[in-house]
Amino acid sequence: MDINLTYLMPEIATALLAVLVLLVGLLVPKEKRHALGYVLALGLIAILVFSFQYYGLNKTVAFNTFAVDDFAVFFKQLFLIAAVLVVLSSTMYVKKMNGNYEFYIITVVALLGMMVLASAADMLTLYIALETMAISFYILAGYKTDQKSAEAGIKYLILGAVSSAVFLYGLSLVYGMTGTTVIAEIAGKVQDLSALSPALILGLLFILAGLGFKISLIPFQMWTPDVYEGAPTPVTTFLATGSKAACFAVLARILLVALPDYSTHWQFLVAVLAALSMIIGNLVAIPQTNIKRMLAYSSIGQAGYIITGILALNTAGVTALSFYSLVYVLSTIAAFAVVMTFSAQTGSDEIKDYAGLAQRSPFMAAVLTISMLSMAGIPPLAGFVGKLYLFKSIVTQGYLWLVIIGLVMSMISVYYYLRVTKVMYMVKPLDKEPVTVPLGAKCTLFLTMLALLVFGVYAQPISMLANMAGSALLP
């Protein structure tokens, strides 16, 4: 029952950083407030470096409500990396919005919710953190003043509120049958039940449905294309990466720590959801003409790949899920950073308008190509290593059919990814004016491209951290 605040320092530092940026912004002229993004990024990098000292603690504090284990630390670092890259690439967006630096503050609040989610060892803590993250994204999705952004914000708010209610009801059923909200204690209470509990199974289904919405699994993906297209691109980027990774971490902790004894009831359902997400996400991405909608359906397919790591029910599966979550975050941020920069200067998100981008900005074209090929799982990029880990973890568990579906859908995804590459490299540009890349976006593009290349050839450092995360969740 340790309530030493030292264990909560990354979260406390993140909250204080948001307050600091808010106060400093009041003293900075409006036309220069976009530069606060660089200050915020430096602060988040400092917290990221500081967080490494928490590896190896593997304990639960604050009356068993907060886990400080390697699994939580790994995902917190993933969220911090995502936030740094998103903030850097969004400085031009904040400048365009006349210095409305509140965008940075709300982004950090969403980040704080994600960090607490990763460490939530109690259902109430988990739900409060989830809502902190979700409410922040409701605001951010409608942050622009145009009609599409307002529509995206309203859609996400209504459907998100419904999913949160479903998730909360599922948690209440689990609590009602076990008498505890502590995740680690639920497993013991489930074992004490004399017979199979229909109410507990119903609660499990509601939890899957609630988190399935946040992750964009089929058939809970109805909000994804419209919100991805309508929301400001920096918001879409963070929503597609940090939010999803946080919910994968929560889902893994609930299913593998709290409800492993009911695995025979949720394994097949999760496998079917994964298969449907891979198939429908990749197939529907093919005819898309808007690149944000294409990436939205691609992210649905990617969610199907990532969730397969839970099916392994072992350390290898959690390791694969953790590793590929990082790879997915880097690939997606790289792609959306290009989309963000291109859209800011051309005002278009249509794939046809990327014609000749290789001539107008060879750097952006190269980064977008590498990020999409990584998502497709083409060697020697990091996405190939991540999918190899995922498929290897489940093939020995009797899911060869799911691996085959994953491989086929990966090959299909190459088609629509290369369609964008073809437009960039083989179609003459209608406008030959060079597309300039701001400093923040340039840093994001370079760092993500470098990471995807390096981790594809030398994945050992990240693989080691991911293995520590897997071992902490399933010792």
The other form holds:
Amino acid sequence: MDINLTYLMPEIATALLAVLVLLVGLLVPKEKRHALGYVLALGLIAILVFSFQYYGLNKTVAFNTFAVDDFAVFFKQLFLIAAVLVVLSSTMYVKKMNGNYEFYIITVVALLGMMVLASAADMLTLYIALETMAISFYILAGYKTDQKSAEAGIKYLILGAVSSAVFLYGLSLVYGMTGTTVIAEIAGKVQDLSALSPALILGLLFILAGLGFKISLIPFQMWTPDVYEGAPTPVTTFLATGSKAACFAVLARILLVALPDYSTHWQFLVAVLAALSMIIGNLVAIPQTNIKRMLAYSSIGQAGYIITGILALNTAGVTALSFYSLVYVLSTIAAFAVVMTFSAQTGSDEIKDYAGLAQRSPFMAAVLTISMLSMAGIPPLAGFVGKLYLFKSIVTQGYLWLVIIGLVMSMISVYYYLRVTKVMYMVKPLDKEPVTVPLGAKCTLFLTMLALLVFGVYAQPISMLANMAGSALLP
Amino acid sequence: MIDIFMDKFLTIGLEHFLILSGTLFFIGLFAVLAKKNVIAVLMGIEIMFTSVNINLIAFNRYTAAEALLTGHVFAIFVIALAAAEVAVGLALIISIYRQRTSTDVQDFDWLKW
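Please give the corresponding structure for the form predicted in complex with its partner chain, as opposed to the form predicted alone shown earlier.
Once more the chain from above appears, this time first in line as the rest of the complex follows.
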């Protein structure tokens, strides 16, 4: 009964990298510490490349607490990509904070939480990983010393802690009813329960509410716009991408591996939550004047699309969920990287100040337009392929009504995305001074734009990996 | 009739613990929703976590097979993580108190809800 540490190497390497950079940073003079971001990004890219060899193992190690399956590896790589892009684009932000490089370290600790979360095969591991990620984000959200940031931090902390208490209560009920904390064993124990157990249903509801909060499904979305607006933009980016994607993975694992026998009870509920998120998220995004708030509501809508993948209860659904999660992460990072660069130079997040961005920085305007069109699902961008996979997987399961709502809401989302594009291209700029893009942000913008364009026409490699992920979770 | 009722009521079983933990959970939730002082809100959150611990240990005592201590271990981790959460919470409260000299949640209104 010993643990083979090679299976945990990506996590160990990430933790070591964080500690190493923390120590090395002390030797670097203050005004150069922001450059540690490049070192960190290189290290994370090395881990990303290294993690490819974990595909195809499909094992559960360390006393059934840690799953090294393709689903977990796919999501780990997704978080690593998100972390690399976020670290690269936040170098300027750290420079402005007088080289306060602990910002990078806490980001990597949050990443570590996400990576363990994707692999968690035991409810205890799952909870510890979830809290590692969440507590790091509470700190990050309140990182800036201005009033809005502190308020965003405290709001996220209070609501986040309540949601994790609710989630934990749900876990304790599931543990009590089944007598085990191992996710794969729960399914077997649930089958033994001859009658429907009300306590288990209550536990399921609480778990759904706790995770629904983290992925900001309606009606647990109230924190999203506030925290997204108040938190530093690099943090908002990571919160909207990594933290959400991690919780999609956990939700899929709990619902599809532990509680598939109760699917008649949760399927309709998840469908209604998805529909509500699509409708309210996209409609409330229309009147927003702050671009971060608009993207927050749009991300609520996107969460609605992504969880439809769980409803299909088959490999195709999980494949679509994995694929769309990647596309969502790339397009959200692209959009927020533009917002980050713009607000670092002009100090504004208002949509009206984006007037004439096409003349001040054609590159930024193009990337923002492409990422938004991808989120809306316009061909030939990657978002279109992702939505196609998602809708195809649920339409065969009798969710035509959900597909129709999804399509209508995609049309509506084009309206408010194009409104920003119109401001950027049609309205004359008040301030003609060009906006310069720093090197790190330039890499991020270029890579995400390229990925969105390429995966739209040539999705083969990614859909193959997503398919492996899907069949690992639901063979 | 009364005898049977008293007998059932006085013999402490799993139900008693579940009722206690359920009550505590909702007392905590009430504190979070109704209290104005953010420190009291944090206390409410602590009560919610405590109710989970009672649940875990009671389930471990009454339902777990053999001599497994999963529930106990789980409870210890919950205590540790709740402490970490409160440490960060208090740090954030100090940071916001310095700016606004208030710990009233209703004063935290720079971001519209």
